[in-house]
Amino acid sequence: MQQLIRNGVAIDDTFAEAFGMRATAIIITAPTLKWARQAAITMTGYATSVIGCGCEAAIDVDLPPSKTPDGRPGCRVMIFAVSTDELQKQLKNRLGQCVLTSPGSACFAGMEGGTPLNLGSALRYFGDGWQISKKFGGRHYWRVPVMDGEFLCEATTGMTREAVGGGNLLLLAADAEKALVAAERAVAAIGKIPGAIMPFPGGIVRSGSKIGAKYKGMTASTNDAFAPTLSGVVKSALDPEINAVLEIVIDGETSDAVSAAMRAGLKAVIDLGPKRGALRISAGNYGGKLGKFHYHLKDLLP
């Protein structure tokens, strides 16, 4: 495979292959940012991959009081799924179990337009008849009594069919410590891009996968070509000096958001250099046959 060199880091001439998804967003507020984030983190738990979790979700951005509907600290959460029905199911369950339950929380639409998805309209029945419908400023809210006061929740939020899931970077390093340093730098840079999330733990994946497996019922299995301990027994994609690989998976509200996020991650790893971070950067794809979105690394280089 041909490579380009930037600041001593080898960049494979390859592309990340991504897929169309459906996405929505909500704004969670609370008395403090700590509690807004706690609700958001709980809501987005176990939402790393649609393969096993039903959806992919994470915090998009933190919001100061001046940027939220009720003038309190908050954060915008994004959720991605493969169908409208699954997205609505995941949104309802996670909102009801993780945001409604969180002290002082309120919830508002974080996306406009498209097919409306139920928020308060789905959770209002928890009020057992005591819930109150409220329209203000052209928007519809539900007020649900709870033990610390009331849960204010906008009736619906929007959905986009233009979302993209599966943008990715593979960071190849001499050891696990350097791979993690490089990945953390990339995550920090990507985290500044609005409209893009990294759904895996801390934004980082150690167990990159390939499609299919030799065991019945498995839809995905270990990406053996990038597993250092298997380099002597499989057709490996690794150079002899590579002993650790970490992946960053990116979902975006738009294709442009994924491009911007990958560009930011690439720059951060390249700027770090090979002595402290990655020796090489690659990306995962399926030969271009499965996903219509192809992000060529050479086109995203700083």
Second form
Amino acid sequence: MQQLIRNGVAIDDTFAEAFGMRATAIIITAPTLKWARQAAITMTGYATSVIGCGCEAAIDVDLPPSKTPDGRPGCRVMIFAVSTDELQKQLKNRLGQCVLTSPGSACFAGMEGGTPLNLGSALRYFGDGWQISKKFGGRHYWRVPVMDGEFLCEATTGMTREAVGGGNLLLLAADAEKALVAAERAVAAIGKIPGAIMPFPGGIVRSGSKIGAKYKGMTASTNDAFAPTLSGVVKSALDPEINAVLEIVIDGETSDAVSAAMRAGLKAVIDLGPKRGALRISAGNYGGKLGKFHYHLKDLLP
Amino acid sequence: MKALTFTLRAQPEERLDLSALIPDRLDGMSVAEIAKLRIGTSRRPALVGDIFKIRGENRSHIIFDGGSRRFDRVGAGMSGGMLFVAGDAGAQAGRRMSGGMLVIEDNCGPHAGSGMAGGRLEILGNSGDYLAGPLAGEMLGMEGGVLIVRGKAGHYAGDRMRRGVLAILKGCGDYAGSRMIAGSIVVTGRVGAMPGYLMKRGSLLFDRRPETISPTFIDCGRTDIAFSGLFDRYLIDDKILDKPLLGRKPGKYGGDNAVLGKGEILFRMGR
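Return the form predicted together with its partner chain of this protein as a structure block, the form predicted alone having already been given.
Below: every chain and molecule of the assembly, starting with the one above.
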């Protein structure tokens, strides 16, 4: 494979292959940022991959009190799924179990337009007849009495069909420690891009997969071509000096958000250089036949 | 295009019904046709041309240059455009309006905004009794939109209100929000006796603890709710108030328990 060199880091001439998804966003607020984030982290737990979790979700950005509807600190959470029905189901369950229950929380639409997805309109029945509907300023809210006051929740949020899931970067390094340093730098840089989330633990995946397996019923299995301990025994994609690979997976509100995120991640890893971080950067694809969106690394270089 | 302007020639000698002079109904009419519209209510009713000089072209922006307490039903039924009264208005200003913006620069009479369902009505002076309320025999008062009285309102403001926001900035008379079904009524300044009398649902939002309430309202203590911050911000963003109304922890009375009892009076603590 042809490679480009930037700051001593080799970049494969390949592309990340990503898929169209449905996405929604909500704003969670609380008396402090700590508790807004706690509600958001709980809500986005077990939401790394649509394969096993039904949705992919994470915090997009933290919001200062001046940027939230109720003047309290908060954060914007994005949720991605493959269908509108699944997205609504995941949203309702996660909101009901994780945000409604979190101390002092309130929840607002984080996206406009598209098919409206129920927030408060689904949870209001928890009020057992004491829920209060409020319409003002062109918006609709529900107030549900709870034990620490009220759960304030906007009736609906918006949805987009323009979302993209599966943008990615593979960071290849001399050892696991350096791979992790490079990945952490990339996560920090991508975290600043609005409209893009990294749903995996801390934004990082260590178990990249290939499609299919030798076992019946397994739709995905380990990406042996990128597994360093197999580099001698399988058709490996790794050079001899590579001993660890980590992946960053990115979901974006739009295709542009995914490219911006990949660009930021690439820049961060290239700036770090090969001595402390990654020797080589690649990306995952399925030959280009499955996903509608292709992000060529060479187009995203700083 | 210049706003269509009706300049008052002299104070009218009879009560006028100005509901014909709204953007919806004047659209496409010539000045001559407008001048022949009947607006008087006596046995020999006055025509528009008898009372007003007419200038301007823009039918969706109407100005009454000069007002009178005899200007009844100004802006009644309007669903869009802008109507401005530089002076007083009489009864039923903005009745049943469903959209657009109506501004009355001075005072207006009873039943202003009666049964309004949308749009924005601003009264810069005082308003009479039954602000936003139903006429006799009607089941519903205000059903939507925003109604702002920058001065005082009379008794029974927001009677049988069902939806929307009613804001009164310099106090109101007795029985504010009586028989309310839902919606939000904001009052800054002194509130008369028995606010929320027989209200079923809805919110009365005050900048101070009300002095006299019905014994069927029960003290629910001091709340700590996100709603007050959200609503305070809305009031400021929508240029209804220039400072927060309720604060972070408003007090609450629940009622009216003589009826359904799911309404609330929220008020700023410490005043």
